[in-house]
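This document starts with one chain, in the form predicted on its own, laid out as structure tokens.
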Amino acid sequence: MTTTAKPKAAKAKKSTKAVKSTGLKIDVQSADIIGIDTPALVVNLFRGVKKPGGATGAVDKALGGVITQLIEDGEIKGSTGETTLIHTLGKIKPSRVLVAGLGTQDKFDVQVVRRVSAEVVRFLRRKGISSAATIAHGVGIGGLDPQLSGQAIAEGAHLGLYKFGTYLTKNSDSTNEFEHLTVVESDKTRAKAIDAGIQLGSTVAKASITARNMVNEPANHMTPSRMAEAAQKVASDQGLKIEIMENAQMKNMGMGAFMGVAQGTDEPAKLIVLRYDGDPESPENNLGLIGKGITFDTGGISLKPPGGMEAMKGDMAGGASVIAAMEIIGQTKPKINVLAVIAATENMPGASAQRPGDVVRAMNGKTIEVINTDAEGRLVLADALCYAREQGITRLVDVATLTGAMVTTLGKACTGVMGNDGQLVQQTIDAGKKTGEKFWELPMFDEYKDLIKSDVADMKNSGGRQAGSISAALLLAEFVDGAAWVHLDIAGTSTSDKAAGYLVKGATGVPVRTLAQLATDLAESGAPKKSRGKTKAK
């Protein structure tokens, strides 16, 4: 039986410079947009509109038709990502009007609102403008639900403004930080719904920023112990139960696959377990979120090439996203029991590191031949999945930056999905449609199992170049013991190479919002009618 424990304090010195990512204030005012006193007023326009209507039309009229004139001149087209700044010269209270393009109306959705909101606040920040007012995009002619619009505005603004500047000792060249956004809505009923959406959107975005911060931290600071500290803070803030298991405990539990990876580093490994009991009267109504937490991946004895290895500080993005999702779940309180399990360690080529050809035994007794020590994520996840099943979890979602093959297959546009349960796979994809995070299912045909057959063990940890992402998932499938299971390979989507919409360069926080949305959706649909496999209640 494990006991609740506080993680050991990290030896690394913490920076004193704060990350400026959550200081934005967003509120709602029931006011006349023409009369609001603000440095900038944000309105919008669909592509193809020749004469603006609604709030944009009211501003256009007050400015003597300048927006219409700019449309006629071809300067304003309404294209997605287009921003046109107009100085009002005292004609109306707002000092400037920013016309944001929404693209074509037939492609307008809540994702457009997220993207436009992010691009607008970044544009204003570059101009040195620290506050602005905006209409609620899509609530009028766009036909969008006011609460969804408010949530998307908040998510887009918070995530779009994010910067990781913890270790910068010099001030940025930019002037002001963008600090205050007011959503203007004259209808009080709509304003109330927008405000509810803003509150939820801010909660969700700030949790995604928790994950971004963790992934962006260098590996000498974000060690397994520090990862455990981050989880401890989330547990404390949200009233969650937490257990931190140490190497000796995990060895006693038979986690040979996890410990095989951990044996090459001096940093103590951690199995981080967070529990949210949202439906204690129905233990079968549960969800397990399993995260890969490799805080630095050298490849072990199968050493990676040096070019780009610094990016391997982000190999714990799956674990970070699970911790951050629990931050949201602790605040939104869905009626479902959620268990989060994060297997955190470094993968280093120390004197005691496991070797190619070694055989390890996982918690469920199955053996794995280690062909490639750089295929370590599936080893730590194998034991984490076994642990979740032992705790009685019947629906599992694991998240991992698992394979470079996934980046080759799907690039950075969407996350690869594999699983053994069509319903849970679809529920995950549907949750992603609500959050704007894209997923694509890959096949799990039996023919691929031949790739991980071993002559000396039950399976081998690498099937080579063929279908690398699928063969890795098929190994994980051997450790779910009949549970409904989905595997998310975020190797491509956990980071972004550039700023685009609400994504910025660096960590993305994918799929934090989708995991939390899935928990909410499953809570609303109720407990599964029957278990797919045996459980062992604790």
Ligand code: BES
Contents of the next structure:
Amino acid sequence: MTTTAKPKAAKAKKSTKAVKSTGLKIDVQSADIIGIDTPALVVNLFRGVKKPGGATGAVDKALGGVITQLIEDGEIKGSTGETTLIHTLGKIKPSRVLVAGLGTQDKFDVQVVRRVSAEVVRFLRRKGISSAATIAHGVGIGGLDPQLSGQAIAEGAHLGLYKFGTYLTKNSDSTNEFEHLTVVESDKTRAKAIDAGIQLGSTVAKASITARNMVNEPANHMTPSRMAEAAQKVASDQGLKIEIMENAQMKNMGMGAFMGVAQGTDEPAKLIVLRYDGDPESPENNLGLIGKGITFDTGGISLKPPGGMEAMKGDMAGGASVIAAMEIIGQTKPKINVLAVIAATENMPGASAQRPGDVVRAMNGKTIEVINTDAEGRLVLADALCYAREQGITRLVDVATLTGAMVTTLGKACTGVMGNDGQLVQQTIDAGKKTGEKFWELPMFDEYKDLIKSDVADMKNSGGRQAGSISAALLLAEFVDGAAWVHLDIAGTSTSDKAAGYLVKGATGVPVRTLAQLATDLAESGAPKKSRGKTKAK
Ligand code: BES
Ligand code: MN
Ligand code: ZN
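Now that you have shown the form predicted on its own, what about the form predicted in complex with the ligand?
Let's see the whole complex now, leading with the same chain.
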């Protein structure tokens, strides 16, 4: 079934989407900060500054030097995330001033702004304050581009306020929601740039929240069918083409690796295909985003131990992030064709589940010995990658909570990157530098290939205990058929253990913003110079 959904509203960018968890409104006002009528005015301070200048200096002066005094007394240091609330007692129009620390100036960047913006709005929410005005962090002596500052403020605020409360029947904390943030900038040209940044930042943050919501949903709700519905919604809101394939169709196409995983559950599997035609005249200018959509990973017959298994509701984070990235791409409209392919199924140990030792055949004809049914992500991705290649995609990025080994290797600070194309790997890492999502490359040396050699099939799906993330990636590499390819293992980064900066406990939305940024960057740098070989005829 293929449908092209019409965008609901012409001004899609500004329409408020169904975002359950943040009803936050952000706007810009060209005004003088001292005279602004607000419950809280947010100013800032770099670490080490003894006598604040700029907007903070003006406020300090109007308040008779109280900020300088607090710095002198060591109560304000200006460290990142530090928040100091001062009541103004009628000396200026704002009832309170909040001094937000920016850290040292040499470490200051947009990522600091995202973090500070998040900490500030969470702090105000805890205090029961529902609206505030803020200066645009970094636009003064920080030297930041006003648009980027506006974008970072919006991203930080939306993402930092996020809560997943769908199943809480009574509100756990009695405090108000934080509802309204005004960025104050007296210069009209700058204010306009800040506003453009706020619009973009809100768009990308809301899409990250789409992914967070999907990942946080329990697996009895977020089934493969519900993932398909979520993708349908993105398609109809953004005017993307969508096609959902069912088990029978996938079997006919020869997706034996994917179907081997899907045979253990009664839940119908879905291959979700979203299409954004941003450069229809040049079909070779394309990007494929491939997502692992295991809506629950029990391990299958190679059953996982019970401790912590509930976290495996998030094993569809790759798929969710690809769907959410398409939500952004449909709005930012880069000049590139983007195909999203999400392989969605449960990995259950049902009566017809596949067994260790089974051999499956993927869409490209290659055979895989299933040593461990818990190494299911690479099996479903194998067929999804083949499908994207068959559709003529020449640059592939797959996203998956693929290996526990990734969490051991890099922890939760950065996503592991592997790939066969140095340029695309670098472009991905560079896109991450802009979004603040961190990536680190792992090697794909030929020596590791021995790990997945099988006696009975072309390869086996588990390489044992050594280099677990790399051996998984080496299996995927067998299915990209000469295309430029990058693999992102988000097993560690797709969730957070705690609230920190703009992250909250639970799903993070990583790497939604980077995928969308990569599409923009690739669109701007044009189609790849050399074609990397054609799809193999079947
Ligand atoms: N979904 C898991 C990987 C995972 C583990 C993600 C922890 C997030 C947190 C994946 O399907 C899996 O089970 N991988 C196995 C592979 C092994 C059997 C070769 C693993 O990492 O143990
Ligand atoms: Mn598994
Ligand atoms: Zn898994």
